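Below sits a lone chain in structure tokens, taken as the form predicted together with another copy of the chain.
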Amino acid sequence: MSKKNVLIIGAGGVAKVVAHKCAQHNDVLGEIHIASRNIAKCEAIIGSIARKQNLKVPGTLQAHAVDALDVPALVALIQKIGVSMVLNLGSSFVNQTVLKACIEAGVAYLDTAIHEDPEKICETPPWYANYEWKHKDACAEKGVTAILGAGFDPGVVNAYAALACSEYFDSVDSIDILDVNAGSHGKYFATNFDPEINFREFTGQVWTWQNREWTSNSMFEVKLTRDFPVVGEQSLYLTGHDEIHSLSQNLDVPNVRFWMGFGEHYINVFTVLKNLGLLSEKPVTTAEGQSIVPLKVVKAVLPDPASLAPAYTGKTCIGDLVKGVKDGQPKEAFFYNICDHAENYAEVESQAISYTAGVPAVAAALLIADGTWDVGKMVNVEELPPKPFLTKLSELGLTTFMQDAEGERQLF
């Protein structure tokens, strides 16, 4: 099997870094077309791949107009440019209507992050089964390939768990999910995505898997510090993520939980904003009488997230740390990598959360275009092989390190 020709929904900051990274692999990957609604922003991607020579042959690089949320109008665009692969890494509000667009169409769907209904903030589990999880039949009928959450976290922690389970581990007790942002963006605040979707995922209740069953608490209850490879000392906060839900059903293993690292100034202004109401989505009157929704007011106070990139210095570090047992002795590992925001601007002119999260999903292309992962059916990153993964991925820029009694050292 070979697939070819990508089509790539969006044009925010991951998407930006998946089209620099198709540009670079596009002797293997054919035609890169970039849609969103809104065409000028695929066209400033265009613009930043030719500034940095990231085209790897002569070949097509093109933008399209398309709603997301159209279902036919996305069918329609698929087979009018006849791609055989959607990478989709538009708002997660989308993720229904591009994947039934490929099941119709009959081509290779991917994503990054799990698909959220905009009138429910921090929904109870389980997730993938409300959603994308009811299209697995359709997709095994028609032989269609759908790789969900192919980013970092989702996506590379998820590789990372099944290696430990299969190569590390005789049996694993407990994985939990490290994710380290130890960077600067040099402003007195600002969120790394949209205020109005970084802010959703801690506003609410947190869920994880623990002792076989849905735990919840609130965001920020639950406080874990350690000391990280390179980045040093952190402090972490039990939150609720997408890959806890699948890796829940695919892996055998009693508590699987994740961590968001966050400062104390965040966590200051975040708590300062909840508390006095300015996070509400729920619109508040003046004594004007003018109606606005607070939310909407901080974010328009807050800096754009795409402008931090250019300033942004210091790394990101996301990894798996599992502990179980190995030849009768307790055993405990932590699977990362380690990212540079500096070095990622310099390369595709974007900081290290967008890299991250946008890298893997490339690395999943080209084991769908060479038929490694060209499965044709519906699965989560960790029921694929880990291996020819990571080693794409080391390849792309993302090595994979472990660190454990014996010390640290590279795997991939």
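In this text, the rigid core denotes the largest set of C-alpha atoms whose superposition between the two forms falls within 1.5 Å. Residue numbers count along the first chain shown, from 1. Computed from a prediction, not measured in an experiment: that's the story for all the values here. What changes on going to the form predicted on its own:
- With a cut-off of 2 Å and the rigid core superposed, residue 134 has a Cα displacement that falls short of the cut-off between these two forms.
- Relative to the superposed rigid core, residue 106 undergoes a CA displacement smaller than 2 Å between these two forms.
- In this overlay on the rigid core, residue 223 has a C-alpha that sits less than 2 Å away from its partner position between these two forms.
What about the form predicted on its own, after the form predicted together with another copy of the chain?
We keep it simple here and write out only the one chain, dropping partners and molecules.
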């Protein structure tokens, strides 16, 4: 039976893209509801959809106020509006409560990033085992489909990894996920998504999977320079990231690493903020006796990532560099996507970082809706068939390319 009617949790940049794309496919997805603590932000997204005339057929597009940390309130909202699917695009701090509400209400769940405890940074790997995977049995018992990390990275890069292992290699030695934003937002300093989550990724240990074991490095310790399709030569740094923590457990690959592109200016500003203690998640007391969290102050004074979109130019390149063996011979292939900030803004009034994270969530939702990915249990993206997902992504605006010894070509 197909699933219809969607609740989007969150009203940030990625949620905005998801809402636009759901609206473009509301003939399949049915009613679209957007919920956040700040209902005005939800209503602004609805206004944006109206401006771009992105509702495919006449239908419900409604805003709601809810605290995503309040499980009973979430369950009540889900039951009141009668949705069959919840797309969690809220802060990484709300994953557990939204997931619990979906299990209790018996509706499908999907997110784009791993859960985080606001009091902890860089926990013991594999991270998914600390929170999400503890609910696997509950999902299976209730037949609830829960798809974890269905953004781009994690998400699409997981599907690239699954595709490479199943179709293009007999054995894989390494998967290096490469994430480059070669765009410019014109600000002195800004982050492309929630500054609090952004900085938390880079202030702890860098955990990667090397030689079939967890390996720790420090941020900006290991550098890689590579010539990319379209965006040219870029410098990247070994970074900890969500997808390493599922790919390392679900695929038989001895080395899984994540690399993110950073300019010297970002590194310099980040280093100063960190050395001054301004990226700490621990409260400090001011001379006036006020208790404040330095990281939250930095977040408050930096530009809202959503505000960067109108002036953003340039492109992103994100993909998997896979090395292994095919037919007894060494093989290397790069599976990737190129996205354009200005083109994304013209379509959905958002920049490419939000676009690449949001579009895959809608592709996954459409596959849940038609039954292809409605598996009745908790899974990470690499555990699902990649071809229907990558095909749907291409239809939605994210094309997959492959670069190997035979040249470059479009796959989906």
